[in-house]
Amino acid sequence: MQTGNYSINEPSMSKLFDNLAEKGKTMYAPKNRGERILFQKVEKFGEIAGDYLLTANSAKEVVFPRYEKVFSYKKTQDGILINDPTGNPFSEVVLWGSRPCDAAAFIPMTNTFEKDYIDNLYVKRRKNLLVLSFSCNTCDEFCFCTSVNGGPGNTAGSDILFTRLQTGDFLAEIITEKGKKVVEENSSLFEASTAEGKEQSLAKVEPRFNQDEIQAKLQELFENPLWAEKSRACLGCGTCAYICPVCSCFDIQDEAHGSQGTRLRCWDSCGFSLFTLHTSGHNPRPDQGTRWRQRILHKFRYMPDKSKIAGCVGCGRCSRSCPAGINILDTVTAL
């Protein structure tokens, strides 16, 4: 839902950040951490990284934490008392500086956590999240957002998308009612504008493959030797899943201490050898080839078949960070 275009200059951007923070919102933004740039909590506008292609971690942690309490319990003489965290208020969070691929990832994430079963932990965090994204004016060889129906100026998943124009000011595309409310509450910072000139300010990401063709081909390649070939270097470390903005596999762990305990949800990965290990000892995915096949099929066939949305946004984080140098594009283009 497009609700209008505005212009905002750099000093006003700083003021906008301050206004949102002063309202008690938790601010997440790209922050310099040594040689890496990470999405982290920030207190001041000056903490935000100024020049970056992409953060090393994804933005999914703001709605799907690495580990979180599902509930805690305590046994008493009167029975078992359950403490459900979804009954507590969730803080309002602003994701400032996400890229279009980060924002687009919230769409398949929401399908995962809301379509077949309503996951209240995710739903409440997503409801309280404001996504202020910034278009990409640069890219590298790992970027392939245009191959999965995205783009450097894609608005999907954002509440407001900012694009730095060649004039130095920012174009603000208001996408949702949340974004419209931000403009209304900070009207002195914005001026009416058009989207003219936006394309000249965006990075040029050439398509590398056709998503529909890949989806169709995967119907016939389940037993292809390519899976073993492309996975030989895989260490099974799970880095690709942990930094992927779409991957949402998790495990459940119970920690008991006498008469009380906690149930936790923790990130997991289909690349781990224990992920599909049965109690009997049988493992239907006994090697990295079958596990790598599952990763590709899940992203490029199963999710599109079910929800019409690929499980990959083309950010390239997995390929940049893989310690073994495995590039997901190599597999997909080989297919």
Second form
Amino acid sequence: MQTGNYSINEPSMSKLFDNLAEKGKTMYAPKNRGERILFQKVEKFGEIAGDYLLTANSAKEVVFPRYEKVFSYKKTQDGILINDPTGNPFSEVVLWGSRPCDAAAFIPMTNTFEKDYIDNLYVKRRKNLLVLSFSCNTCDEFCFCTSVNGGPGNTAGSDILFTRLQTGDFLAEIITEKGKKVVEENSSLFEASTAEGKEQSLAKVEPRFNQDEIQAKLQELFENPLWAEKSRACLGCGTCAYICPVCSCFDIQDEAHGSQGTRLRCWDSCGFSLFTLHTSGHNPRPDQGTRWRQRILHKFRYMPDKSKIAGCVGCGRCSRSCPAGINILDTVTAL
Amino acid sequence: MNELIKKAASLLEANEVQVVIGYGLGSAKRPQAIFVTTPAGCEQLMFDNRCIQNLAVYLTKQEIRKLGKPAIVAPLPVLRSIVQLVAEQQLTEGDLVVLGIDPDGKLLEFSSFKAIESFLSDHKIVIEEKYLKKIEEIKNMPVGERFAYWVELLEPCFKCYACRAACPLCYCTRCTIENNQPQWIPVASHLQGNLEWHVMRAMHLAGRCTDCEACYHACPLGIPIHLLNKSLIQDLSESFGDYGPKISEPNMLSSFDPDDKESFIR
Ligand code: SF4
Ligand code: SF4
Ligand code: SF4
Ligand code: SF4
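Take the protein just shown as the form predicted alone and give its structure as the form predicted together with the partner chain.
All chains and molecules follow, beginning with the one already shown.
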């Protein structure tokens, strides 16, 4: 659904930010933190980082926090009291400054949390989330959105997509009802426009592989020396999964204090040796090669087999940040 | 570099080693760990100041051990880690061939681990001035402010454990943080979980850490987690003098002497 194109200038952008923040919405945006630019809470428009390709972390924390209370319990004389946080109100969140790949990641993420099992924590957060993305006018050698059905001006997953035009103004493409509401409530800041000039302002991201071909090849390659070869340097950390906007595995942990406690879900990673370790001591994925295979198969075979959408949006974060320099493209293009 | 390539190739040729752990240029033109198993493959070996990953981490990894006896390209930080691993009985003489790289980029050959130790006695660990200043500044903060400083610094940590995975001295197959019966440290990356995780890690490395900075370079969020380790190195040098990995002397903090001058330890 595309509900129209508008234009908005730089001063009005800052006004738009203030208007949304004034309504009590929690604003998430790219902001400098130490040596990196990270998606984090911001209070003022001026705090937003100006010059960035992608944040070091992904934006998934707005719908899938790194740890989250599933319920808490307390033993009392009248029995066990359970507190279910899905009954609590969830704050309205604006994700400001996401890239098209960040936004596209909410689609496979939603498939995970809202298909077979409806996860109310995710549903509520996603419902309260407004995604205001900005097209990319630069890219780097790790970007490959165009190989996974995305692109530097892709609108999927965003409520509004802004593109900085060569004139200096922004094109605002309204993608959803939520986006339309933003324009209606701030109509003085927007002017009706056409999408002219968008293409010329976008980065050129060369296609690196054909996703359908990869999916087809992966039906056969389960036993292959390539997995061990390509993951030889892998250290078995959680970086690639934790900074990936699509990865959504978690671990259940209890924090108990006497007769009360909290059940939490915390991020987990298929790269960890403990991820599949059985109580018996047996580990069906005994080395980094089999773990790397799982990562690739899950993203490029199992997820598209199941729901037609890959589990990778081509942001390149995993490759940029891998402490061992492992580049996911090296594996995928070698298949 | 030619020297290194030639030496590595001859070791593989003679089957003295089965794999050379070194640096090579990856597809994105950045140096990364490579594992060369053929003499011809040695052409890929390179070394420059961008080669900051500490390769010693691979010496204890089961996936790499399976490849056979290794030779390892070892600039200073790797040499230090090797000596510490030897001191902790993780490596034995004959397990590996060390292809040292001196600070000028020249190939160094060592006849024994002792020879590495004595080379390192001329290349001691020195905490850089900028870090000394930072540590001093933190230590001088009033308690509340100092606590707030660490809370703020560690807040983004999402416990990906890349710092641990990249550290050659974090070779335990089961880390304290993964013990859940009982659970010593909360798994969640909340305030308490993060503080306890990083303090625990720093304490387990106290007296062992060789200041290679691998943990810091590994962190995807750029958290300067090595500040904790550097601060401990500084404290230990002040209390015990000459700090650094040694085979001929017991470990600084994990050794016991019945004649210790402190009575509580006896
Ligand atoms: S980030 Fe790199 S080293 Fe860590 S698990 Fe992923 S591929 Fe392995
Ligand atoms: S797998 Fe890597 S490139 Fe793909 S979405 Fe995740 S972090 Fe981005
Ligand atoms: S703690 Fe950090 S600096 Fe110390 S040895 Fe481990 S990786 Fe190197
Ligand atoms: S590498 Fe960074 S984010 Fe990961 S656990 Fe260590 S300090 Fe935390």
